[in-house]
Structure formats: structure tokens, C-alpha cells
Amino acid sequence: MKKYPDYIEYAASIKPSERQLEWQKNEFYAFMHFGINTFTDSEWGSGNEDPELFAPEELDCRQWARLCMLSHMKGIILTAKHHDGFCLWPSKYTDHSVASSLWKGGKGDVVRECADACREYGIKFGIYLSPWDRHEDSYGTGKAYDDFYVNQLTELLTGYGDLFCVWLDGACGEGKHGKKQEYDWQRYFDTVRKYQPNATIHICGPDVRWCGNEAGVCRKSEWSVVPYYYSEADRIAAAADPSVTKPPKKINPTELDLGGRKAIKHCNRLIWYPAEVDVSLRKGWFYHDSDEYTVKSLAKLTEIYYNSVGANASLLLNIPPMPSGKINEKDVEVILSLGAQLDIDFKENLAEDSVMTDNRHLDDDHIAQKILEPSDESYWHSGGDPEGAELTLDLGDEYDINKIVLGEHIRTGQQIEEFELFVMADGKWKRLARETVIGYKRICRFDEIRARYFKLRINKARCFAAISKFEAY
């Protein structure tokens, strides 16, 4: 077996948790920012809006679910609470709430009828509470706040049944004279175990990282084996150890490589800590009517959806409801529309009943065809010398194919560093793609070409290869 430097060694084993693997496979799932900023026409509000604005006499959860639902998308994500501190529910911590609107006398709570619209429609349910509240006098006060934010959170933790993920924004425009929190994020993060152990805490959170931007793409390389001062939680577990590597003064999440050889080389601390991208169906996060004309096209839907899901990272796109309560309709015809592009996309696994061979493997257990299975656990393992193993897929006739979607077995982590696709053409092997890390899933997309035969070579890897995904449409 070839011997591996050590800190390549130490990255190879590091491995998602079961909340993280559960996570990975939504893939695709919706925000919805909705709240009195809606009826305000801003984006970040100032905490002082009257609650009687709040008037959606139109609410319908139920399309906002089934449009997900047809769409693919695995789940909704509701902004609870935003920056002004307005709750979509009646807390029993402020009367900035719909408690105090006249929507519904009062009675009214649109994270009841979210929840219950996602069970009907059989999508997962998760809530955005943001830390910053600019309604709250006890923000900036520490410990009080704290409190605060907490009992609120749990009220969303217990009174909603399960929740797929809470989002937890960083988002805080005080200013250098403004009121200054600081948060208690690991409370805030034991308390989302207590109540919900299953669900991933996002972006401030130790499960689930932002990739660095709002456009819709992630990186060439998007690791999610990274240095663990890309993590809030991890950043403040890690200061007390002298023995771990000291963050750099400026940590920036923009990086291009967070994950690749050079960048982890240094660091002695690493953590499974996926991407997510998150994207505006709008260029506001909230309805306005300005926006029409923003509204993406299919083709840049398809583009985005394919530079997040088709490279190692999940889609969060958020649809943002009009005042009325309903979603506009030139967005639900563009949302169903890349629900039915992906749908003609991916409408028959070519490879599900061929053959596939290899030039390596672990042993009997871990052949190639075992990628084939419908198991999860099922996979190809390269063994101790990954670098050159080749997989060779067999259509058994000719079909024509623009796309191969390959997977790696990440519950043994994330190994693969450089591959390339080959395609037999005219008896010879013609290099189709040369990419970089595969992770949960890569989407290779080509021109269409007739054909039986297509070959992934492993040209460098950490200290093995495991794929347990290798698909043809």
C-alpha cells in the first residue's frame, strides 16, 4: 500500500455525520422570505413597523408547498423572524408579531400553516430566526438577549414538529455606534440539539457552510473536507485548545480553495463542512413589485442549478411570496418549468441494468458493479493505490448521452482530487471531461453523443477511491 503524508492521511478520514448525510440528499430546496418587509417594500427593516401591515388576505402555504413539491425541491425553508424582529408566529416574547396584526384577529400563525402545508405535501419544514433584532430592547444587553433569542427559538423547536435545519444568519448592519451582541452561539446551538437532533444548523451554524456567495455557483473545487475556522462553532470550541492551529487574522469564505492540499496542509483541525448555495429566485430576497423584470429565466435556473447540485454543493433558492400571501405567477411558471426541464433531464437512468468493470479493487465486496446496486451502501472501493484505477461502464447497446453523474461513497469521506471521463468513439477512448472533486455529486455535462462505452480514470486521490454513484441519461 502506498504510503500518504500524514495530514493527507488525516483528511482522508474525515467523515460526515448521519445529520450531514440526511442533509446531503435534499439537494435542491426553497427559501421563502416573507414577513413585514413584504409589506414594507424593503429588504432589512428597522424594527419600528406597525404590525397592522401585516395583512396577507391571500395566504396560501399549501401553493407555496405543492409548487416545491412539482419542483423537486426536498423542502421549505420560512424566515421566521428577520432582522426587524417581526414573528410569522405568535411568541409569547414580543408583541412585534402577527399576534398583534389584524390578519386573522390576531389569531394567526403563518409558521403553523407552512409546517402543516409541507407535511401535506410530503417536502421537509425548516425555519431562518435571525440573531439580529432590531425591535428587541434587550439586544445588545448580552445575557438577557440571549434569553431572549432562545426562549424564541425553542418555542419554534417544540411547537412545529420536525424541522429539517435552522438557519442562522451573521447578518448585523449596527455599525461601529450601534448595539453590540454578542451572541451566545454555542447555547444557541445546544439548544437546537436538545429539542431537534436531527436537524443541520446552517451557516453560523457547525453543519452546513455558505460557499462565499449569492450567484448561484459554487467552486471548481468545493471541498467539504475543510480547516475548521470556517466554522463559527468550531472557531470557538477550538480557542481554548492550545494544541490546534491558530485561525489567520482575516478568515475569508470566498476563498477559492478551502479544502485542496495547500490550503489544508497547515491546519490541524479539519471537519466535514459542506456548501450550500444560496440564490434569489429575484434580485430581492423579498417580494417587490420592481423585481418583475429580474425574475431569472429557465436557462439561468438550469445553469445554477447544475453549478450547485452538479458540483459537490445543495441549491437553496428563494421564492419570495407577494403581499397577498401567494406566489406571483410568472414565478411559479418558471419555477415548474425547471421542474419539468429536470424532469425530462433526468427521466431515464441509462446505466441502471448494465455492466461495469474495473482494472482495481479492494476486494469482492467492493467491485465495480456493486456501483450499480440500488443500496446505498453499496460501492466501489479502489483499496490502498487509487491513482490510475479505472471504472468501465457498459451500456450493453448504443444510446445517446449529454450527461454522467457520479457520486462518491462520502460516508468513508471525500477522497477523489482529479479525474477525467473518457466515451468510446470510433474504437477509440476520447476524453469527454477533466474535472477536479467529485463529493456527493458531480454532473458531467457534454454534448450529445451516441454511444455504449464510457470510463472515469482516478488520476489523483487522497488515499483510496470510493464511488458509489456512476449514472447515464
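Form predicted alone already given; the form predicted in complex with ligand FUL follows:
For this one, just the chain is written down, with no partner chains and no other molecules.
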């Protein structure tokens, strides 16, 4: 008899692309919603705004980038164009841009300043280019609009150095002539691949999945291996459209189980499509004075961090700059305190020089001790019988610990479905956590305990288990 059902073997064989592996390491990065809405106090602009309204008197992208760098964010995604069609760079293909404003005498380019600032502070830069454009005449006419969109995309892909991602929004409404556009998604993807082959394409794109809400949480079991239809851009767009009463069949991004056995059993095509949690620091995506009281607290942000980065998703935190072009002091303060909290929380990995043992391994190259080697490519492999496999960490001495960070060697796929974590207390193994998936990263938090030994037990897995990260803080 076969040991594993075919569909489980198939799911176990799905692997990330190189670009997805690289993106995964970013973990935490910022969104900057900045544009004409910043000056009209709105969230969705009409497309009829006067470009002269755009007048940031003290635009300071270096402040943005420095803040992100200091707070452990690995990059910035800037709204180069939102639904109103106003471009933050002097696009050749429209006059609805910074070039028509009085800012810097029409010679300014926010995309350039932001890209340069990111480079200066050693973080990555990515762009958001809304397909929905309420200003552009050709919107809703088919190919003519796609040509226009691809031209703008090409300007951004070729003019600003390396981009780590392109964020394609799902919102698709009517344009200025009351028509909706059917986007030629494949053409957009091909354009990104052609000019920026390392960039991941997010949301309405094949590389990174929207977690399904804007509240800052992901699922308890956030699988990176899911049915292919979750990446179909048209369905994602329709599912995100509040005017669509019924979500299209087979895609409901808020569904609780996307990748568990039940969810994948009858699906003949699976893909590697990991989750991103996008959430704003304030109520709105753009800056509004009246949102001052909605700035999230340090406690809330910390919880969001652990519920995303600590649960096999990445965190995209929106920090909306003010009309002046700077980030509000209140926002700066709380983001810096989040950075400081992360410094404290992950100050020193006490497992670094420890000893790890296992009760089974594939071969001598994949023994538990390999996990503690610094390379991502050295890992423990259970061999073909993962259930009941145990890994024991011996810190060599007793330390105060309140977090264990685990990670699967995702280059070989995602396998673990259920695990338990124990600590040796008073001569007995005491359970600290019982969870489902691990994936790229799972942070287990518990009340601080003084201890020397920790144990991970794999209760349920697909065809094997492979762990490359085991840290103690």
C-alpha cells in the first residue's frame, strides 16, 4: 500500500520560486499611501482633482526610509498612482501628474526621491500602480487602456533601479466614462517579469497572496501551498469589490482553511502562494488629520507583528505621510517604539551555540545539529516517517526564555501540519504550545520560564519534516 495519498504527495512537492524565497526574508516592510488624496483629505479620489493641489512643502523621503530602516522594516512600497490616476512621477503618458503641479516648478519626482532614499538607507523599494484609473480617458476601452497602463508600468520598472515588488490592487471600478476595464493581467505580469525578473507580484499577481482582510491578522493555519485559483487576478478583484454581492465561486480570500487537507483534497492544481498581511497604522490608508486618535498603540502593533510575521505571513504596515511630505511625529514615535520592542524581543538568540539532538533523521547531513548552523541551507530532515519525530534543544545552561522561533526549510516545501513544543520543568516535559503550521516562520510566545531544555514534537506532517530554524529568546 502507498504510504501517503497522491494528493498529499503532490502538496508536499510544491516549492517556492527563487524570487518568493528572497521575498520571504523581508518579513516586515512599509506601505506609503501618498498622493492627491493626501491633499484632499480623501481615500478614493475622483480623478478630477486639480494637480496644483499637490504641494508637499517639506517632502522628506529620507525621513520615511530612515524610520523604516530603524524599525526593522526591509523596504517601502509607494503608491506611485492610486485610483485617481494622479502620478507621483512625471509620466510621459499623462498630464495628470506631479509635472502639472507647482511643486518644484513641475520638475519634482516623488518616486525618484523615495527610491533614492531607500537606497541610501539600505532598504528595498517597490511600487503600487493602481490598475483602476478614474482619470484616464482610455479606461474601459480595452487594449488602448492596457497599452497606457503597460507604458506607465514600464516607466516605473525601467527608471528607478531594482524594485523588490509590484503591488497590483484588486479594486476595479468604473472609469470617467462610466465603463469598467477588463485588465489584461497576463500582459501586466509579463511586463514585470521582462524588466524586473526578481520582483514579486502581489495580490492580483502570481507570487504573494492577500491574507483576505485589512485588520492585521492572518489565519491560525496560514498555508503557503494553496489551490491555484486563489491567484486568479480577476477573481481576487471581484472578491475584493464591495459592490459584488456574491464572491465568485472558489475564491473567498476570507475563507478560514485555504491549504489544509480538506481544502486541497479535490484540487488538481496547487501553487506556492504565501500570505501578506496589509494593515494601516491609522484608520485610513491616506493621511487625515481626523485620524489622529486612531494611531495604533505599541501593544496593538506588537500583536499584529506576532500574528503575521510570527504566523507564516509577511507584514505590510501602512504609514501615511502628511500633506507636508513628512510622517507625523506621533506615528514616528510609535513605529520607533515598535522597532525598539523588536530589538528587545530578539536581542540575543540563546540557542546559537547550543546542542540539538533528534530521534530520527534522513542521513548524517540532516541531523538536528544542522539547524543551528547559520546557513539557511543546512537543515534537519526527518526522513520519510515524520510523525512522532522529536527535536531537543539543550541550551547548556538555564536561561529565561519566553519565545521559540521555528522555521521549516521551505525550499523543500511546506510539510508540518501539527506540532507541540515542550519545556523541561522540574524534571518533566511541560507543554508550552500546540499549533498547526510552521512554514517559513512560526514564533511561539509563552510566559517567561527559566529552563535549559526544549523539545519540538511533530504530530502530523505531509511526507516528511524539514526544519532550518530553531531559536530561543
